[in-house]
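Given next, in structure tokens, is a single chain: the form predicted alone.
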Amino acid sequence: MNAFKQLSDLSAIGEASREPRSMAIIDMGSNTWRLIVVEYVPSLSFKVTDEIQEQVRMGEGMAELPVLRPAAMDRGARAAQIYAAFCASSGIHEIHAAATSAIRDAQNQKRYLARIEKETGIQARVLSGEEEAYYGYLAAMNSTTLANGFVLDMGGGSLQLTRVEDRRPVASVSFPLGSVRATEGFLKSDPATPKEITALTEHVRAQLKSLDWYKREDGMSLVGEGGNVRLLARLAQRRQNYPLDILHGFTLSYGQVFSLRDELAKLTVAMRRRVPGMKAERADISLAGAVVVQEVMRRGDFSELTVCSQGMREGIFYEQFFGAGGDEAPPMFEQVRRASVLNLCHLYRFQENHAEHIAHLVLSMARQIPAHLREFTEDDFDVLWAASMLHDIGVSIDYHDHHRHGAYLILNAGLPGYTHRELALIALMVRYHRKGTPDADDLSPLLAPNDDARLVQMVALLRLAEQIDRARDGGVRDVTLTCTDTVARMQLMVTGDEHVPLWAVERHRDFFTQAFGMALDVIPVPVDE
């Protein structure tokens, strides 16, 4: 069964497998060690339900000599028995951990892994370079609609490239690349010297210089991943007052990146920590992050890239949730835009049956209105889709204003796969789809310059739709529509009563002439069921 069968089919599922599970995952990385919670319904739904992280530096002075030091032990010893703890607490036992590019490079790694084993009982695989690329790109996979292109995962201690065609992985890279090795090898002075940025701007160069498979072609794309990738991203949305809190899909140019790290390269590490978006304990190894990220950018001849917020801990996860796959099916859904909206609808348990039945009547609506008297077109058919099933997951928080809640859920929880520009469109559609006249208000700057008019019509489709299921009995079949410049004729394919939908729609037929410029006639014709 493929991923995305798994997901969104529940006859299959059985009642005992419906039980939430939860997993730990422990990143034990060259600056920061995390561990997050997933909870998960096995082959149905999953969502992150905590995090701790905490900084070790456990690359700190490799850059020197490839040896963990006393300190940095220390440190990540105290971080993995805060998380045994945590784990034990809260009744976590399938927990899987991970050590990266420190630990790996490390010479005394066996015998600090079996003292973390000793302390805490957690025992960490150690990934090699493949093996982190690997993860990255499951996540990458299972959250963008990355196809070909390549995805960048950049830590404290190393960077990863892969690169990906037709969703596949066919070359991978490790290089000792990360911001803290980077910094420390290069950047010493505070704040850091032109020589000392042109020597690692070099050493960057001649590191990527071999790869000759890292080369934007027609059709490819860069997918970014990891702190500093975020960091930048952050950044980058504070400088213009972006308005969703979300960095997942933003699109980062390569003019930002190099516009902060000309920034970053004029600061004291203590002025960096003032800079609006900056985490504090990042400030020391930020700006050796923007110029690798910039270099890499630059090497690819990548304008922009798409920021990824998932990474290694998820992808680990995926390959649980999935089972390990193979080369000849790799574990990741199939379509990761409907993956995500079904995974949300399952989340804020959805009323099925209604919502699939909404967004049929939706889709068929839309296809039946000549292109010549719509704003949209089939490139917004995934967003009618989108909006139809969710726009009324509002009401598991309360059915009053739920339109308002549904909202809400959905920009903050996100729609991995959907840009931040659909993700607003799907958004507003379901804020109005009870009633109101659509504003896009503080989400206007992500919206394009005919969005205005197509949301408008978006809107009234779905509010229509909503009121010919308004008995929620799929009384109404089908929608045949017939339209010519002034008028719409609406026959409803009714195999029950016919009162309620025609006194529901009856309501919003203005709004149809508002959004369309066409009066509506609407018209039952009862069918056998």
Contents of the next structure:
There are 2 protein chains.
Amino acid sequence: MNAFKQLSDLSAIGEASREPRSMAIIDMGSNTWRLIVVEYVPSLSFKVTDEIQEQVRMGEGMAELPVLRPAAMDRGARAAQIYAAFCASSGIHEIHAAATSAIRDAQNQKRYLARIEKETGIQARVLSGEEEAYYGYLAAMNSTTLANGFVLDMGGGSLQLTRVEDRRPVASVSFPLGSVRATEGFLKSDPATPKEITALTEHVRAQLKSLDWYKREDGMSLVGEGGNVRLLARLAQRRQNYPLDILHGFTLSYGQVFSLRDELAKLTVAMRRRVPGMKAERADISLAGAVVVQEVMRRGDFSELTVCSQGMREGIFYEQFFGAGGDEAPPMFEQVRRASVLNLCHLYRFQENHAEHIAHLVLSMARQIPAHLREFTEDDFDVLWAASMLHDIGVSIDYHDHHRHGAYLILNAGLPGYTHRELALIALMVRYHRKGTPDADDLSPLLAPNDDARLVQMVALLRLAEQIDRARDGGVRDVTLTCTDTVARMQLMVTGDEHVPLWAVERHRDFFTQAFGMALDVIPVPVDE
Amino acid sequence: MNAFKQLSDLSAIGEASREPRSMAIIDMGSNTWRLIVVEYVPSLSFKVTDEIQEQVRMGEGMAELPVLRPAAMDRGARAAQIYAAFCASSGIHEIHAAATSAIRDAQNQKRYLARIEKETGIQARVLSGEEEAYYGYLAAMNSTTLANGFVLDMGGGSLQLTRVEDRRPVASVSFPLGSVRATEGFLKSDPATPKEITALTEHVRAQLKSLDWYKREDGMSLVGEGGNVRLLARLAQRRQNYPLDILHGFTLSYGQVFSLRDELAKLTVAMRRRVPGMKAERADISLAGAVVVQEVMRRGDFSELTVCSQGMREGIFYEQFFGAGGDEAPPMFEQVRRASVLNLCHLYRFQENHAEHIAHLVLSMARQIPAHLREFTEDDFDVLWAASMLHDIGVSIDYHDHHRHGAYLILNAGLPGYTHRELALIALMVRYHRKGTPDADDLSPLLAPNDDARLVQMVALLRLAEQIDRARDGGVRDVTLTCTDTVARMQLMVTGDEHVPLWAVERHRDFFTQAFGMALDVIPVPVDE
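Form predicted alone already given; the form predicted together with another copy of the chain follows:
Time for the whole complex; same chain goes first.
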């Protein structure tokens, strides 16, 4: 049922099923245990509303012997206790608990899970390496535009690699090469000795060599998930004073990973804690993380990877969100970018009719301006559409200054599937959709060379559309635009009163002229409904 | 029915009646026409979701002759057309249109309103001076803590003054002394001549002198409403680089008004437009506004006024929101500050049980710390309560960094009834409720001398409460605190498991000690449910 593969129109969802539900997903990893609560309306919208993270270090001491240690088990039991009490008091009954690498490989696995269930009621499912890879793949499919390439997911205990072709998983593998495991197994000194680092490096290379399907082909990209990738991204962003506080969608280059590995290799664990952006509790395992990620990129010949901040937890959620059973197509959005925008629209205030009509008018105008008379290209139409749909979401914070609030929401909630450049352009369009001179300011580093000119033109179209639909009644059904070098002749296809739109556009034509260098000539054309 | 006078607990409202409704209020003023759309759940929450403002200048040319001019009437008709089309397309059927000064005094009033109704379907009600004053008073009662004093509301056509005793209106008056009227009648030159300004000043004094009830008594305050007061506040804030972008609740001093009047008197209209913060369309009427407001403050012997950004429009809304009919008590919140906090809680994500329990624990601890061992006072308990209730609302933007988002929401949505200093403290408590060293930063100018120390202590209590209720299950029902100079003995009244709260508090005791200088000794005490 294709309806499940796209965020539906509100009209297609009955009132009763718009009641949001909550689901808790507990990721019992080798390093960190994480509970997330996702509030969702099936097929409509979702958002993480809570997260409780505990440094459990489940995999501690398992490098020598695949047995869960008492101290680690106690830490896990206490975390599980917190989670159980939390879910009970929050009225969350749908709980999906999944255990991965450390517990998966432990000889005392069954007894430990029985203890957890007895003490807390939580029934944890142990994921195989393939299952863990699958959920990581699902998360990537639903939050990035990866169609052909690989998904790398590196945790504390294991590393998963999945080959994707046409959005389908065609091969996957799980190695016991997580950062906790690798650190305990190879980097025992502080600082790690060159010999130790070399041993780890060669071990990783040997593992990767055994995969004949892991090699980059034309058009392939690499998506990276897991705490180690996220940490490297943080460190890289901090080094370059990155203007966005978003890891998802960030492009991490091989050069940055190389350089970070180099830096971390020289430092003791205590000194690593002082590296800007370092998370104190990850300092000891950060070098192993850098080594492994670098080798994966090197082996696959990827000069960059796209960071995906979602992972197994979200993958489990998506499987539930799209509904199980019967459907052959995997549970994922057909169009991730479109889904991101609609998700944000539904989560915040969203006057559906007005926003969609504005988007229609903006794209209509954009398509009718000849390429040589505009700076933006068809590649930017997605940005035009997103900004039009989202331009009023700031009202959910406050009507006053809602243009600023909208930009804040977009830059903080993010739009999975869009690049950071596109995110910045969308936020700037929303920021300037009413008045003011568009100024990229702090976000400039994210923009392409000619983006300032593109931005001004795209903002001009959005403002024009707002004026055309000032009465918010869709009265101007469409516009036609005929452009020469000097003048743009715009016909407003008006179904009702023509005076209001004419007069509204009249007062804002100057910005259009400044942006495009064409005078604006507006003619109303009465049409039937 | 007292339930209407307080924002109700969610539990008291049936599911069906939580469906938000929309109401449009059209203020047909002498200067600006404004439509606002308020979305509300009766007795629960409300928020302005749209605003369409038109510079109609209805009162143009009426200084000589009380007749609406053709150009003004056409502008009004077009604005009404926009509003009608907007409401129709937005599905808003509840429309309250109210006409004030210019239309009220016009000889061609009836014919004009008939024209409006014929052309647009909008039936406008003409408010008498008393009714206009009453709605301004209602707005002040529901958004400020004024109990005894005066409400000043200065528009384009008229000025209202209402005397308030024990929250009741005991006298009111309306003068045809709005800024458009005053400018056209007295300040005809550009720049205005000293003689003209004197004539206006003396006219205002004469009008005010005729009011024997307008004089300040002990404990009385002055609240100011209307576009002219808001403009003066903007100009004053801009001059002092005010760190908050909120007019409501701002304290405008007589000295600032005096100084602004002085500055504006010297400038031509064109030059006034360049005064930082000036709204171009108000430049011509700004001097008259300053003169009148100054004289009102002078006559009443008020060295400051509190700006109220709400007015007649909101007053009309409140009358509807609280429900008409039968009740003798006027339609207003008994506790404005409490209502503001609950309003924000209900508009954004709000885990009611957890937030209320945190508030309970925080206030319990606060009350048990002897006055000589703490920096904050009982006056700050409201701030402690508000911050506890609001600490998680940022999740509605994004879970990641929700402490920052919460502070952003509070500083942008505002909390009517709280002073700007309190607003800053609440936002800072929310900003730092998880980690980090509290730093007032930009907001420092709003704080009192010892607020940094108070803030650190209040944050310490909030963090402690969060840890005590880490499992979010209210398991620790209460705490007792016995303090000496060196140690605080805290007993946790635990109904269930004690290990989790103990262990959670354990890891965060340092901040408490830093804040209060007392070591923290925690003992669990099992109690029955």
